[in-house]
4 protein chains.
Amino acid sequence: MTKKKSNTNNYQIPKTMKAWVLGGPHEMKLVEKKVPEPGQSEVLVKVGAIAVCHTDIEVLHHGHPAMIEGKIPFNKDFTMGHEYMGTVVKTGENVDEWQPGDRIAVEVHAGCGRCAKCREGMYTSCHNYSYRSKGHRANGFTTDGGFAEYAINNINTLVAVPDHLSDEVATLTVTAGTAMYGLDVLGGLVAGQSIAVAGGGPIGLMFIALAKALGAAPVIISEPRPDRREMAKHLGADFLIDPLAEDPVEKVRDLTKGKGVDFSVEASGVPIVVNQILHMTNRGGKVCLAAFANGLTPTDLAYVVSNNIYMFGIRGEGNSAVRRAASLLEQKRFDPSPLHTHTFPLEEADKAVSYAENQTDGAIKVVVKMN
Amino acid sequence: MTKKKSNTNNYQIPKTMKAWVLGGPHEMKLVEKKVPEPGQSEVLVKVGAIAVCHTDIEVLHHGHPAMIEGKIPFNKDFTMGHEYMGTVVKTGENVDEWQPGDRIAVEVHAGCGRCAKCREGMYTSCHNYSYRSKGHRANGFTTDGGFAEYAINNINTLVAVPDHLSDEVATLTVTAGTAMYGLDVLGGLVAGQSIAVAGGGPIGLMFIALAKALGAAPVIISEPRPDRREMAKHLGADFLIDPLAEDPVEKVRDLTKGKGVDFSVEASGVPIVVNQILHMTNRGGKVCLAAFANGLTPTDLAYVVSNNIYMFGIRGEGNSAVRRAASLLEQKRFDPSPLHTHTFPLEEADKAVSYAENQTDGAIKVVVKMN
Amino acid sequence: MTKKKSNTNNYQIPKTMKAWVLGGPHEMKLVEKKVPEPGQSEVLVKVGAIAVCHTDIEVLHHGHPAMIEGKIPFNKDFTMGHEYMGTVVKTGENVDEWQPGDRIAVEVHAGCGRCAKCREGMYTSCHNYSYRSKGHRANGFTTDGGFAEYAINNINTLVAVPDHLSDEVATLTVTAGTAMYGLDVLGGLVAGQSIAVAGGGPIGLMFIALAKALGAAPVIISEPRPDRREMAKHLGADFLIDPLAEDPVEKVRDLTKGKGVDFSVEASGVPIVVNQILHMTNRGGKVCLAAFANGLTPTDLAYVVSNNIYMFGIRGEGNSAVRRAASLLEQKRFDPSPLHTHTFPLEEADKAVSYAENQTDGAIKVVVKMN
Amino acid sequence: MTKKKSNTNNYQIPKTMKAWVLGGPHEMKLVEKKVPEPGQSEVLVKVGAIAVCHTDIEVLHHGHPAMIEGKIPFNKDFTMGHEYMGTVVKTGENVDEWQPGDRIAVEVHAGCGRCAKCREGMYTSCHNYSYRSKGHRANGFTTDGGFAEYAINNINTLVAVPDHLSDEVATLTVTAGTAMYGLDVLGGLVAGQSIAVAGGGPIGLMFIALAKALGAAPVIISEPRPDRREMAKHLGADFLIDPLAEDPVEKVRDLTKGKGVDFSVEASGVPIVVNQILHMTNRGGKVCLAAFANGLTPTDLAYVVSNNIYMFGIRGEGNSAVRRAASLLEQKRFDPSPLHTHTFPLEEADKAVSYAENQTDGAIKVVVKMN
């Protein structure tokens, strides 16, 4: 078997690129940085567009998890950002699964492939999280991410992007994959089952869109902001609850003959909502925790026990759900484009982050689009 | 197909029997009561022995759940008790699966068989819980239980008791089945996996015994009472932690190369222990909630989310786990007999309950043995 | 709790009804028969329409399974038919889940609720199959079915029919549910996964429709009849293979980058097709066997072993899949109406069966519609 | 993070080693070969002992699978053998999970870590099987194996060997892991469930031992050779069937009240046995296919369909089952030592293979022990 050389076809790769890096806490700076080289199992991606995620804002203010835990020193050369798409421009050695020119979006996590968790397929629970030298990568968390002109990706994190999706909308692929993964861990058999989602942020809205696409019925959202409820309706919610205007638990019970929903999703990160979500849930039902508040949340565990409730915490995507979500996007089973509200050029990525953080001008998904 | 008549062989069934019934709240009275008739799918059991469970004490003080929820009026003729064993003495019509003379122990729940949950095998999550007219039975909770000379059981709740088990020890079968069910919902593949249990009550100790019998390693208990830790050791715990003397989270981390255990069980019902159990658990690990405190428990859900933890509330047994636990008892894979500490005659059932409630004289499992 | 009496509202129930019954082998006769009474957990259904299934034809020629096995004598008063819909006209005692007037379709199997299989939710694998006295019912197999004006059903077999479905099309609900169940046992997560179905009979076509509705991609059918391939295309097949014109295994490999499909379904009952289906399947893939030839089928088990293939035999529906399929029908996620090709009145049910058996005039689903 | 250098501690690693390699078909030759270097994620193992597996004999006569499929030319320098144990003597760069001096046994498969199957944890179904350049390794199948003084292993294939196991018996760890994996795919909840195994070769016997260790009851073997039946009894079989003396299906039915076993294992590779195994299996039961005959096997698929049987083909180990089996060995839950019947030095590996192939002198597991 001959070794396949890395391949750039006709792409001209510059030596350096523009990239945003962490400065001090709360500071991001645009610098000129070396374009990285793809290694074994890797490709170089020319970033096309990248969306701002709430966790980027946490990284900006506090450093990424490994930095916070002190496993890695706070890294002023670090580039954040994980919700990106782009074009493969160079392949590492022995990579023939993808070719220069392929249009792709990315999963966040490449597991190490050597720990027990990765070997069993739970690559987002990798025991070597943060240890780049052991093969682990998490775009924009433990390895450089996508607020830059180029980024490296392990090929196992790539998914194809169909022609009909704009660069901006394609950045939402990984968000859709996270919601898809949440439905996976809830058992996947959502067709004809009832589901309630609390919280109309991007993740909550994607849960609505995916659940509807997969045949869940009814699909219910509880969200205090009217514009977000309307967005949920557009994406497929059958019933909209304003938890400030009516008791969301009582309302969900009314909609489900008193039983509560089969599946529920906590996507608000608001402590008081946790018990609402639990109490909305049918005996023997399942709850996905997809957001969280820091600190301790007063939780009605007695209800969990006496009603055989199962609660599933998820950290991002997993189980190839991003690829399956991308397939649904390709099939036009749902349209996430309304989630994309604002666009900025790379030079204004700091402004993009600010818009996302402050929800300026009704911002939901703020995207940085390369030239 | 000819109809099979009910069958008593040579058992003489009296018209009335001694039975303890609820009086006012906190009061149980010994009365003379009609011996019930087994119907379709049912048998009459002559109770041999019955153990006091913590939930019996709750029923004594507050009524059973359906009474509390007002679905059923507080019932002064109601007989509580669910951890019993005995002998089939009469079969209902068309019952040939069991014969008069069979020595049996019982599961608590006979689902209604007609709601969606029962149809899907989740009979402890029955939507017709409390509705006897719809076929649901829960011994000693919604239908008369075992603090009496005779009791009715649906045949789907019966499991055979081997000769080598005493009546007293055989009452522990359902407790063992509950722990078995907890291991089921944790995924069942506990062999060679690490497990920690918090709380050395009967359920916690049974988790220790079953996990050990099924090959878990290491098996760890955290429990402040020295005698209970010793009991856990006897039942198979590899490591004993006194949470008042050392930090149980740190200790578990030490024992598992920093990773935490694959599976953990909250069996203490103490609010502060919930977060200990969570923090003891490996990334991607699973937690069984088998006990609970009333009210809201401050819970580190951020840890649950960022570590992909799954939490499974269980209400008693399920999934035929009692039958499989009984098989392990028959095979002598574990010996629960030390859990049985005290015995009283039926006439002193009130004293038995008091011993159990107050843990008088180191009581763990207090058994009422018929004559 | 007061006992709820059975309820007919204003429906006038006659004493007798027209019903087709088995005569000698190969013979069905229209007779006048007593209208049955609904018991505990049961309702009386006024049949609206019933489709002919291939298994009806087997019953007509050979008797139903329990007759063949000799458990039950060949029964000349027996009414066959299981793919029916209609209206609840009378409820049994204590039934309030459904009301006279409800428009419903039916699952075939009501498990006994007392054997180990039913208790664990596998009601189509009931150990008391054929034993009516123990509570088991299988419409048109072990208990009287729907080629009659009225039929009894356990309430756990009822699913609601939406207004927009015609009586004729609503008879296909249980067929859809069988395909849904097949996808369940294949793991359910078919969105974005590839699937191939061999055989364009009603079951195979329903697999195509459901797989497409749930987001599978690509969806492939192998079927020699051009009209059935066209039907498959209409229902959602992305690729049509004529196995007489091209090698279906090679073609599927071409369509899947050489890997084979993630899921495959054998719905032809043709022995030679079994190995085609196996060889179409990806390493680690899953195969649903939804049809069969009698006798021994030469099978490439070496391929099964060396490629980690899992094969799942299914006998009809299960796991509440009929209810979930009905929900997708209600949501108009797929349109099975083209499967319905012919209609006859009850008096011509024998002609309907003949059309279905001989595929006269391109018959796929032949329906008997009551007046 | 500083890079950790590879580490040999004080082990002296020679430049060359003795190794058996394939000659022409049916020929194995002892040669002097270069000692390989461990790379990223790898260690060098000094082989302590290696057992002959039936598949080694296939490789000897036909080449390994990738050679046969022509993906790789027949390789005369290739060293076969996968059931080995030994000592880590050198670690690759950045490997700190294992240290020189660690006593280990090995899993066969290191997946590529980049294909969809490996990413989902199904590393024995790797899409890059045979492609060493993409990271895949299968000891003795696609990469050099253990009939040599030294071998390379990915660290994700290593499991610790306890002190109390001899080198010879420790070679059986991977065989035990394969049986463990088979029980995993059958659902894992074997405690208190019935199981039948057909075939008393090493794999079949290990299924007996593991099923017993995990609490299955009853455990039944069908095997024509009396000495193998005795071995099965020693390892935990409750019932022994000689299929030449009695009908094994009828016998199993007798032992299970007519129902058949919950789980069954085909470990004989004899075509006629497949249907015996199917017919022994309970409605709704599960069958593991762990061996196979080449060619087509006449199979009663009608039984599979009408009884809801699931059939699981397994190719070796998976799901970290080898590690969990090793834990049971460490806990002395079963004793595989009687399976080891003969020992030869490395220089007589050809003789060892011949003994295993011809079952000379009652050979079951023939081990080559290094000096």
Given for the second form:
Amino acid sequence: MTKKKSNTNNYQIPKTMKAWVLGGPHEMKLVEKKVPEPGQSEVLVKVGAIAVCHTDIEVLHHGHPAMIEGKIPFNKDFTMGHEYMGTVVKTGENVDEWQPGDRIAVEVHAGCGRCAKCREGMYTSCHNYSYRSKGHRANGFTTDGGFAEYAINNINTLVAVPDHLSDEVATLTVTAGTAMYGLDVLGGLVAGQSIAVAGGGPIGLMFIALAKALGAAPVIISEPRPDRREMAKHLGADFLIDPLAEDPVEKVRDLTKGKGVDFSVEASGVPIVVNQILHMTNRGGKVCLAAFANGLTPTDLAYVVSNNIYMFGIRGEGNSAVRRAASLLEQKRFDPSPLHTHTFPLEEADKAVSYAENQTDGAIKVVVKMN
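Requested next: the structure of the form predicted alone (the form predicted together with a further copy of the same chain having been shown above).
Only one chain is given; partner chains and other molecules are left out.
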């Protein structure tokens, strides 16, 4: 008989904690909140560090895609933030998969576990999204996230952090999981296939790093900022395109002997870039839409249909993509550490979000580190 691990430990857990909550649109407030208790299949995580994601900025200003019981999260004592790591300090009832002291990074979505999509493993497409009452949780979107000293996580959202990763770099595990989900499970990228990425933000750059690690060739980026293009080169891009100086579609066609790439990623969120990405793609190729675009985006669907192009969107990570990304990190198959550019304490999380939003001082991945 397997001995059940005890959830008792020597961690001194306070009754209250510091946490940032949403007020109205554009408003973050630092408050004292009650430290939550883990339930069945849950653990309490002492947050070590959390990275700012562009989706956090969307939530701050617009609420969506965060929702609580089907409603926008403003003025509901809601804590956003989903790209965090930390240490398990308490386990819920019947939890023996993890124990206090385990150093972990987190996946965002647990899903409800009861709908058809969750049972297929597509918990990022959960039919009960936002309804905690039905068992769904997506930390930082439908349940409290990591801009706080403590957070609750379902056991299925945890991945081990190897000793060689700093807290700051470990926060990038989730970003890597999102890129992995687009590349392997949904995209089916095969080593030796060519790829073009439009947009050198954190997710676009992570696509570059992982595509290289998975054997894509050549790896091409289209990005107007020279510092981001240089970062892409450092992460493994073979060819750099400045879309303000040359036609990116013509350049990609030139680089691929007129055929276009096998796989392309739209990671800029700029509406006109969608059609550029389509026309960079080879017949029968795949297009991954990895960025939110505000408003309707004109798309050359006739080109998509006539060239048998497969288009798909990704909603964060899924199908245990974070675990696969974490495995590559543990094996040192790629190094995302150059993406981490700035660090702030918890008390300055609002400043960290501002730096990320405005790309202040060349900010790429901005991290909030707990004391």
